[in-house]
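Encoded as structure tokens, the following chain is the form predicted alone, with no partner shown.
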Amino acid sequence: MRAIASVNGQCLPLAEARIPALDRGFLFGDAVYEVIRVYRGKPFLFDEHLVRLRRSLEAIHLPYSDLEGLRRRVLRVIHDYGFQEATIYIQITRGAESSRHHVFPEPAVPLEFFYVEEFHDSLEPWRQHGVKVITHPDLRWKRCDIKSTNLLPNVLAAQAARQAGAYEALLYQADGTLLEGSRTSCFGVLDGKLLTAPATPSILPGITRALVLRLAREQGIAVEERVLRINDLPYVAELFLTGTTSEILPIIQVDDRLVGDGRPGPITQRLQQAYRQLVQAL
């Protein structure tokens, strides 16, 4: 698929890109990264995600302030080279310096990466008739909310999840509570409201759970920021996983067990509807 990267403001094709060996990104994961969605050449939510863009920085003490600059080089890169449907991938790290050292350098010389790349949209079929899902243990930090580069307990998760032939793992703690997926979030529907781990250090923010919980509200849905537990999975009537990418995905098996009648429930495919009129009002 074409995509274009720039790298500290130098456009280039994604497979030329190259990045300094000593990049503290590469070395530590001492970096912070987005994904946006781009929909018939307009970015979603593109303030929503540098907010959170900018607090992740801030949460690091990363001294990237050019965010209105960043966006600028977003747009360019979007219109110049004609994106229609595709994603945005953002990524600041400390950046390079002439050896190894946990400390931060001084002075810190950030380096700002992004690329646009076409996006060919395979899950719809999926958001019609929902996906298969399992449950791993949480490995990752306590600082979740963070939407760091250190993924590797999420890339562990993902891969056992492919293994188990499931779109996605979702994440529990050792006293069963659920949290969300390892690049998702997760919603369920139980005695008739609909819930989702609150915005803790243990969860990401996402931008689209964010959206989602608005969409309900406009819609008159009883909403409730709590966690589910492994315990509540055989009586929950509905689950969805939100996302860039993912959207509104309905799950319809946990496990070995399944969801409800294992169909999308009604409670989901209202919400899809709405977000759908959202984008489509773009």
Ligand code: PDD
Given for the second form:
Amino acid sequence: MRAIASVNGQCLPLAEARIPALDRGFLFGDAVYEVIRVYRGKPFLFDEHLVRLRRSLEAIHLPYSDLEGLRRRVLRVIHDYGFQEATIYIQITRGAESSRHHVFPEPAVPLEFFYVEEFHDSLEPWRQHGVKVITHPDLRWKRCDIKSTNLLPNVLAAQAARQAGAYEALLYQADGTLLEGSRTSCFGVLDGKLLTAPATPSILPGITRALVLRLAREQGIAVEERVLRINDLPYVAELFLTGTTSEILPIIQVDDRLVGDGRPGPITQRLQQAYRQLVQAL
Ligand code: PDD
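Structure of the form predicted in complex with the ligand (previous: the form predicted alone):
Let's see the whole complex now, leading with the same chain.
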């Protein structure tokens, strides 16, 4: 797949991009990131992603502030290389130093890395027919609102889902609270109300999640930011995932149990339609 990278402003094919071995993103996961979808050459919700990136940077005290320069560099790559359907991956790390120390280097010289990659969307059949998910314990830390590259618990949960023949793992806490997927947000319809976990430090405040909340309110759908619990699962009428590349993905089975009648539900489909319209109007 065609992909162009930029390392501190230097453009090159992604396969040729090099990051120093002592970069703190590599050594410590001392880095934050974003993933943005590009439709027909236009980044979707770019401002929202940059606002979240700024928030993540501030949360880990990473002194990188050139977000407007970053935006220009990303747009230039999309334009100059003629990307149409693509994803943008952005990662800012606390840079490298001459030897490994946990404490921040003084001064820290952040590393700006991004790449734009062609995107072939293979999820459309699943958006129509729905996916299976598993439940999996949430082994993450207490600041999941920071989009950090420390993704080992997410990686292990995603792999467990793959091994179970499922698309995603829904992460639950010891008290049975269902929070989100390993790489997606989660919504459910319970007693006619659309529910999703509130934006606390226990979840990533998904950009797609915020958009879906807005679309639901605009559609007059009753919405509440309230957690679902594992015990609620037998009673949910609909369940779906949201994410930048997943968009809105119906869930038709959790572990061994069907959701509702095992088909994507009407609220999910209405929201998918509203989402599509928004993307088409971009
Ligand atoms: N994942 N929750 C988690 C834990 C995520 O990692 C993501 C995004 C989401 C959805 O957020 P958004 O709607 O802003 O994409 C929710 C990205 C895409 C990834 O890690 O590849």
